[in-house]
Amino acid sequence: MSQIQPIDAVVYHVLPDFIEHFFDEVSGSPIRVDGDLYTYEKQSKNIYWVKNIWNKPFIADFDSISDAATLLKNIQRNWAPYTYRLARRTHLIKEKLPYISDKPKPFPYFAPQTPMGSFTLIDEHHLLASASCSSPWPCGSIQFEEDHINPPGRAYRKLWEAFALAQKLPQRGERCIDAGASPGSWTWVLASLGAEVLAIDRAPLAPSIAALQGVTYLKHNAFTLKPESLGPVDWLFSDVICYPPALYEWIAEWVEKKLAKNYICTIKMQGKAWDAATTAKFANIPGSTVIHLHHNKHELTWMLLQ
């Protein structure tokens, strides 16, 4: 028969890229670390720079590979493996347990709503996991069918990701406002929604972007400019390569105004640190989502969505 020991405990599936960032973020020392999987003491505030985020973390010991399958379909459906030893071990489990495709997927995609718990083998009798996860992603990874062919670069996969997380997207014939949008990827996207989409930015957009239906361009610095002379819009986007701080004072005075209903920015970091206080300003903005996509490089996502 198999135990179940809950641990009064967080799991953060940190991203080795950025593991110094994380480390500026928590508090105290792991209680134990299992490859890429810190175990901490819940912390007071949030915790940004991880793939996913184990909610409700316990420890299981089980006899044999069907006892641990069983121990986990008897919580829920979904479990995703994170492997950092025991992989054939770990592979069989997954075998028993009910399918989940990991196929790019097309777009446009919606999060399931579902909960996608994550396990991993800690020794051949134990198992560490957690039915409620940060990400609904398999181990917070989600890959797409890309487009080789259309977009100017590969940025769109994470205004993608962003919007199957949001689980909404631009109507047809919606205002959007892309703010450093050359060469054009979140563009592509908007257009290739049907939104109307004033794309702005000191570069020019690729001319097939310029072409599409739906897209004006702007060549301005989209920073210099107030919101009374460009809104109201229905979404606002920013892939801006900019300072933390400039973009917020932007995007803060749109907020005030309220002559925007929806946000998607990226929070660009500059050098090889990360700016802490400003994420932090994003993060108090009410409704506020911080997340760093797994489409994310040296950056976070904020998002306001009505």
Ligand SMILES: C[S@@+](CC[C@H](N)C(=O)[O-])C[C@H]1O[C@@H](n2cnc3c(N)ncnc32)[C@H](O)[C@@H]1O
Given for the second form:
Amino acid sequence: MSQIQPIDAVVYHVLPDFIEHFFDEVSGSPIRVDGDLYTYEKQSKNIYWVKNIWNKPFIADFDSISDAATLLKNIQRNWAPYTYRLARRTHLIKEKLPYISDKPKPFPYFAPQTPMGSFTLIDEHHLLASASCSSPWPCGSIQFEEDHINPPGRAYRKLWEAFALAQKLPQRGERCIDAGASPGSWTWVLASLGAEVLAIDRAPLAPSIAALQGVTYLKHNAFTLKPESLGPVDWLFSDVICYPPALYEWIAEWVEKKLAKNYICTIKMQGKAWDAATTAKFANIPGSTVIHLHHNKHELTWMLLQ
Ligand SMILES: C[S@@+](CC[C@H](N)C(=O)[O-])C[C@H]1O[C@@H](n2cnc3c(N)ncnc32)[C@H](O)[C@@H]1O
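For comparison with the form predicted on its own, produce the structure of the form predicted in complex with this ligand.
Let us now look at the entire complex, which starts with that chain.
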């Protein structure tokens, strides 16, 4: 008979490339470390530099592989294994759980509403798990069926992922601003959805993108354009490479003047450090989400959706 013991803590599935940022954010010392899983006492602030957060972890003991699968299935359907120890045994438990497809997803794709749990084996007869996790993707990872022909870069994957999380897309004819648009893979996504896109950048769009129906290009510094000269718009996107405070100042004006309904912006960190103060300012805009997407690099994504 399995025993489930809740732990009064949180498990962070860290991003090895940004572990120093994570250590910057968390307070205290880890209670336990299992590969990339760091268990800490509950934190009083948001933690951004992680793949996934296991919100309600527990440790359970089990006799057999079947027992482990049964105890998880009795809680909910979806469980993603994080394999650190005992790879074969972990795989055998996974095989006995309901199937979760890890195939690349076609776009448009919306995050499933059913909870995605995570588990890992800590020894042959104990697992660490959480039914509630911050990411709807298995272990915080999602792959899309990529388009290697039409977009002029791969940045479109982070916009696809943001839309998948938002469960919302620009509609045909909606007005979008794409700031820092060059070479144009975000603009390509928006135009493909039938939106009207004003693509702003000091650098040109790829000719194939500039020629798309619904796309207008404006060669300009986005931040010297006043919101009232461009808006109102349905969506404001920014993937501008800049110091985060420059983006924040511009965005704060849009928000204050209520000239955009929805926002998806990349907060790009400059150099090796990250700008915690400006990230907190973005997060403090009411209704905001700040997240490290699977497809983000040294950057976070800020979203504000109507
Ligand atoms: C990462 S790229 C954008 C990639 C684009 N989202 C795509 O999918 O192809 C960043 C862009 O920001 C532009 N940029 C930097 N500062 C800018 C500014 N002040 N105003 C407008 N564009 C700017 C750069 O020229 C560069 O093209």
